[in-house]
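Just the one chain here, the form predicted alone, laid out as structure tokens.
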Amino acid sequence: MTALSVSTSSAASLRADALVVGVAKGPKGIALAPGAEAVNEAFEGKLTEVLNTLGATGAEGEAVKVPSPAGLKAAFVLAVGLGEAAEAGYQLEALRRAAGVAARTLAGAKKAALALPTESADEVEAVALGGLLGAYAFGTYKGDGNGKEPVGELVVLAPRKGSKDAKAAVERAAAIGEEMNRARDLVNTAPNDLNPKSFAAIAQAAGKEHGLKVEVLDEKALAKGGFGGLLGVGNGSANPPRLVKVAYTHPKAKATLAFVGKGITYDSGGISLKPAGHNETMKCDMAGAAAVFAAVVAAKRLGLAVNVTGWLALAENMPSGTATRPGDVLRMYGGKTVEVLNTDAEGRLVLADAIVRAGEENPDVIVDVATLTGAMVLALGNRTFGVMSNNDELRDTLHTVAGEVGEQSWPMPLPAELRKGMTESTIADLANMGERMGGGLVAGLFLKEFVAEGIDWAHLDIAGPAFHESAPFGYTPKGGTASAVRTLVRYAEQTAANGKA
């Protein structure tokens, strides 16, 4: 795993292997950014000549790499992209960004010193959580030699002036970095090694690891208590599902968070089987667990004044002689009863479990995340997830939160007119499909049949950014992104600041 540290030297003092300045693109050719005057100075001040002569433009995601002069102790210099230049100071994004080029760039050096603009402690901690997820790597299934080791250490230099606040913004970067690139994992492990209970094993060795209360419901306790939509996607698999709580709570905390994810360790649509093409993927259907889980664990070891309990609804869809069938019906914890015409809509199904569990709780806000639909991919696409809710204040705060985070986000209303082709079973309370067309949108309104009266309730559907097929670019790798953490984790800050959700 990659070590963050800060330092106030100067840049041309520190020993590494690299040193990164950023670089953008000025009215006038290439400008460099705060934080690389001691490097200029090294080149004499023509360390501009010098990138210019060897193509470089500033652009968004550009690393050009410079033999260091020897005014440094550095091996070489790399200059990245910070796109367009900004007088009155870079966007935490492109700073974020940036440093993560800059990191899986310089996968298998050993040091690091990132020399990017560190005036604030926001910037520190947008270097430092860009650097540290861009340096992130799968490597559980590679042999040895198969691919570079990430980086082994970076160092952000920042001002001598504000350094103990700079400690602590690299501090915040590290929990955070940490447990997003531990959801990658989760997102990223093969579903012959993931499963409902090896997910459940994680959770309880991760409870005792931060102090967290953790409870599990196994089969036998999820059919005693009447949790039919778990049982029912869960039917058809030799792995049994799961009802993971993680519960996070303060002292201090005036305010309690709900937050419940989608947990399908793997996806085959069940008898309703997807077709060719579609399966590949199909691990990633956990993704919502893994961001709820990584969300909770980082607010605990930020020590955030809120209360804050996860959900893990865990199950694996598959298709057997036991699975449920197209027209079963199922009755789900609390009663409603659900008729199930397509047994590939089933995260909904054990969401409303788990929505029903959490509201028994009475907490202030339930948040879900899943990757439920592919009509949200097709509205927003690929980058941006899809936010709902019951409440258009909380809706529009999760936006905002969101944008604040660098995570694109857009707000989706739950069209009244919607809600009446899943009433329309003429045998139970509701049928899991409504109208093809607003498919994301009939999704959120099915999950809000299950939200208890007088709590606000907000769905975020991440189909689209969850698993990033494409080649890397910023700091989001190939696979699992951990998309939604920031998001929670913010939420969870503020309403730990104010006192109330």
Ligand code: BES
The other form holds:
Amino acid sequence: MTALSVSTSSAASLRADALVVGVAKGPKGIALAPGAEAVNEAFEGKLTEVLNTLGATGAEGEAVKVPSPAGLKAAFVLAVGLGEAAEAGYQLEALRRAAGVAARTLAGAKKAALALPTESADEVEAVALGGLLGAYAFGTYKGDGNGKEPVGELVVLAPRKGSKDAKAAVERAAAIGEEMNRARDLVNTAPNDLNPKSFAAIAQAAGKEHGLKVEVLDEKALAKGGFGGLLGVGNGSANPPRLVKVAYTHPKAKATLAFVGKGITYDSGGISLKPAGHNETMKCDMAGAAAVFAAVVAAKRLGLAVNVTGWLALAENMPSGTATRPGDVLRMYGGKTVEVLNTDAEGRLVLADAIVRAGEENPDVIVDVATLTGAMVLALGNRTFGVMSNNDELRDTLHTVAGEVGEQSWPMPLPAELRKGMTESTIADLANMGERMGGGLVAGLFLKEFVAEGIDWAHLDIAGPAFHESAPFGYTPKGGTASAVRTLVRYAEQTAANGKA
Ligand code: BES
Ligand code: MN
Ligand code: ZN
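Now that you have shown the form predicted alone, what about the form predicted together with the ligand?
Zooming out: every chain and molecule, the one shown earlier first.
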């Protein structure tokens, strides 16, 4: 794991492999970003000229290496693009991405110093978090020499003034970034290694490490409790389902949040089997549960004055002689019956059980996170998650909060007329499928049926951004992204600050 620290030393005197500076597109050619002053001095004020000669444009994603002149202790300078120059200060997301590009480019190096804009604590946090996330690599299955090690150490350079705040900002970034990287590891782990039981065991071990209460319901306890959704989805698999509860409480908390995560460790579609081409990445179908777990641990590490309970609905969706059939009726936790018309619409079944169970504890708000529908990917693309809610204000809050932390989201409606198709099961209370059009919203409406009267609830459909398949960009690697973790953490933080949900 990449070590993260903060230093107030001058960029010139810091011993490192690389010194990272920011370069932007100015009105008159490229411009150096704040933080690069001492480095520019070592180049006798000619760093922009040198970068120009090397073809630097300041575009986002760009990384240009320059050998160090005498006067710098680092071996080379790496200039990363920040996009358009910003007089009034760079967007935090531009800083996160630039730091991420730097960290990714520097894989294989031992130590790098980041001389990027860090005048405010928010900027320090952005640089540190972008660096830590960009340094991420999943090496579990790669042999030695088969890919570079992530950069060993990242030092964020910050001004002496406000250095105490800078230190706290780097610690915050470490808490959030390390938990996000844990969520990415969970998503990237092959589904023959990560199943409901092993996921629950990891949650128990990590929970213990951080002093969190973790309770696991195994298949016997689920049967005793009447969790028909989890059992029905898990029936076809040799790996039985689990419901994991992770609780973080704070003595001064004035509100309680429940986060519920879809944790399908592999989604083959079940008897309604997915065709080839649609199941190769379906190990990512537990990304919601991974995000929820990461957010609860991060809330604990940050010591937020709010109670947060995470519910991980874990099952493997497989076809077999014991699998649920299209046509079966499940009795969900709480008593509602559901006719399963398509076993590939399994996420809503495990979530329904978990949402009812979460509601029993009377939280102020329930937020579920799920790679729920392909329809949401068609609607919003690969980088944006949909936000639905039974409360417009909560929906807008989550959308706003996501934007603040650099996550792309969009508010989506839950149109009442789409509910009808789902309630037309001739033999059960509900069917797990409704109209095809607006499939992401139909799924949201299904979940809404299981939210207890009087509880505010929101649903984040992260099917698009949870798993990144094209080339890495900014601090986003290929594979698991930890989508929604920062949104959940910031929402918990805001709830703590407001003293109410
Ligand atoms: N896990 C999938 C949704 C998904 C699709 C996640 C693409 C990530 C990327 C979900 O369980 C599913 O199969 N949904 C079906 C629902 C349909 C059968 C009503 C879908 O979206 O096709
Ligand atoms: Mn499915
Ligand atoms: Zn699924």
